[in-house]
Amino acid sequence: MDIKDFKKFHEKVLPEFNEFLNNKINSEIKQPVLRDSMLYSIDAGGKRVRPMLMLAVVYSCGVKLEDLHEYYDIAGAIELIHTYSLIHDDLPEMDNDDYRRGKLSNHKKFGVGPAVLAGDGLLTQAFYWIAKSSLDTSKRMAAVRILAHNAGPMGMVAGQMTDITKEDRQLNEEELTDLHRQKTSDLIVAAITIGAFCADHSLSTNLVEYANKVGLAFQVKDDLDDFGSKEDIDKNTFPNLIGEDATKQRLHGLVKDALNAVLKEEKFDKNLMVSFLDYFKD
């Protein structure tokens, strides 16, 4: 491997990526508004985390960087779903937010039921993308497969109701734990494990347990960022039900159980997924 830092990584496939994805979308979604609205939200400035973590985990099963870009139909189709579930979250019957990373919210642009149907079509438009892929049939079997698992109503879509249903009371760390694990980390699993398959690496309990770790270390991360803004008081956060220094504790034992879990992966270059962990420093 000649890129062993995910940042380097990160920097060297994202542009590509953006253009595939700019691209992809111009070509085939006709409907104007439709397609505005569903670009609005995939511009809106993410970091793009969940299909680098998967095509970092390809690379990492050793398939050349100039190869990638067979991959980035799957990458793709994780970065469609996000981008649906952030709509559905912003709207007024969810968490009703105005503003998404310092931009209009897609409703507060465009209206509620273009965003609404924005998100339906980032939602099938990813599966979709999957089924067109190059990739071998057993590949794209099991992208829908862990895909439809932990973005549906075995995953996110789960941990999103229990979130919009059981606001007006505060959870225990159980049930907090559970929410995060659903709502947020399910999705990143998702990215790392889909990943790991279509390169044809032989999924192991280590790499699901650096999964599971990182996907909830996210979700703890944003927690303690969101900390004392006047948004997150009345939420159900870490840092609200523990405090903020137990919540620093969990983030570094997270970071901690990943590092050894990942550690532990034979046949697999560990470089990305250990470096990666620097996005948690302080």
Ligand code: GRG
Second form
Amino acid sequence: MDIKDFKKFHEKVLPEFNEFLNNKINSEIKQPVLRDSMLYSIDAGGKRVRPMLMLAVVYSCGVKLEDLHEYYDIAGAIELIHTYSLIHDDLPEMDNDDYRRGKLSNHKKFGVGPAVLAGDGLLTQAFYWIAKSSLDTSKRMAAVRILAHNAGPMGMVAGQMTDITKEDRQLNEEELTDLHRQKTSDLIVAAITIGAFCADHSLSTNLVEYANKVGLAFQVKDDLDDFGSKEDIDKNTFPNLIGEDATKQRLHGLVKDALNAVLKEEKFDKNLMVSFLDYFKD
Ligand code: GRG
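Please supply the coordinates for the form predicted together with ligand GRG, as a counterpart to the form predicted on its own shown previously.
What follows is the whole complex; the chain from before opens it.
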């Protein structure tokens, strides 16, 4: 394996992957407002953490850089689902955000109706992309099953429902951990585990443990990054519940657990997964 650093891997793969996403939506979606609103959020500068993690797992399992494009449909599907979730999360009846990634949120740019439909379009198209991927049927089925399980009403959608219905009361630590796990971690876990399935890696408990710890760490870091902001007050977050220092310790613990888990991995090049953990450094 030539690339051992996640940042380098990300820099290398991202331009081609971004072009793939843009071209595919542009060519497939004929309704002009729908196409523009879907593309607006897809091209809004997201970091692509989830698809890059999936592709990094595929690469770590020995797939060559020049063959990674065969996995773009499935990595793309994961990003479509992530993007839909952010569009819907920003809606007035959800988190009510006017801005996302420093740009107007989708409903502020196109209106609430088009934003709902852009989200619906991204969610549905994700499964079309997986179905049409050139990978083996068993891999496509695994991707559909894991994504639907983790992003749907058994995962992310359930977390979002808890979030919007429990907004008025402070969740305890266990409830908050469950919420974070569903709302944020489940899609990240899906990205990592789908990567392993697609690359013929027999999914190990170590990689699942790594994925779970990374997924939770992602939300805990987000809680810390937003701590003290105007929008953050009264929200169910770890710093609001247990304080900033204890939350930093929790993040540190999750990253350490993720590292220990992946270091036990045997049939797998660990370098990219280990270096991804730099994401959580201050
Ligand atoms: C509407 C069903 C439904 C679900 C929404 C993802 C989500 C559930 C809500 C977002 C709330 C939020 C901001 C959580 C923090 C963690 C998170 C998902 C941050 C955004 O992910 P990044 O940093 O985003 O990967 P970019 O902009 O890089 O794509």
